[in-house]
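Next comes just one chain, in structure tokens: the form predicted alone.
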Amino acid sequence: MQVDKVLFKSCGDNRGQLIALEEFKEIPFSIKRVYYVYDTTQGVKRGCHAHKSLEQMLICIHGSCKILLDDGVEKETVLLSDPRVGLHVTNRIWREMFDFSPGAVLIVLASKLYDENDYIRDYVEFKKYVAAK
């Protein structure tokens, strides 16, 4: 599966911690879009789609959440609960974000601008798409 956990370098002292993220350094792609998910309703799932070409780095900067990853053959669930850890998710991976802790904030760095044509929102279509590749 094309998914990697990345540990970011944290710099800090008694005043607090800081993590800097730069494209092609800590983030292995050009950052074209940034968004975040917060104030989620308990029991809700977010995502529930795959991308044809977009890559993402998911970072739970506050609280925790789980990410279900599915490449069409294998499924894996990853817990994000450390703001120093990012989850690099490449294309053709189905993702579902769920089990958000109260106050959780999930930030997503994306390699492309929003393009509805890059989304696969139907799981059956996703399975067909990855089988054809």
The other form holds:
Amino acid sequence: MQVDKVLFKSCGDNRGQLIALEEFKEIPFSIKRVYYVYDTTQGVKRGCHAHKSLEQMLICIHGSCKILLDDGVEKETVLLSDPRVGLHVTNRIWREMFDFSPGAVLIVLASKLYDENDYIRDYVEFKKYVAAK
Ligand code: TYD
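After the form predicted alone, can we look at the form predicted in complex with thymidine-5'-diphosphate (TYD)?
Next comes the full complex, and the chain you just saw is listed first.
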């Protein structure tokens, strides 16, 4: 599955930690959009879609959450609980985010602007889409 966990370098000193992310350096694509998920209602599942062409880097910068990834053949669940770790999710991967800890903040860096036409929100349609190519 085309999903990588990336460990970012943290610039720590006696004042604390700082992580900087730049496009084509720590982030392997041009960053066109940033959004974050916070104040998540306990027990909910978010995401539940795939993208036709969007790439993303998911970072749980506070607390933890789990990400279910599915390329149409294999499924894998990844725990994000470290602000130094990014999950690089390419296109054509179904993702579901769940088990958000209270106060968790998930930040997402995206390679394109928001475009509803890039979404596949129906799982049956996703399975057909990946099987066809
Ligand atoms: P939604 O796609 O339901 O989020 P998730 O994938 O986490 O379940 O998005 C929630 C709302 O936010 C929806 O009305 C669309 C809007 N939205 C934007 O306006 N821009 C964005 O970049 C994103 C990701 C969502």
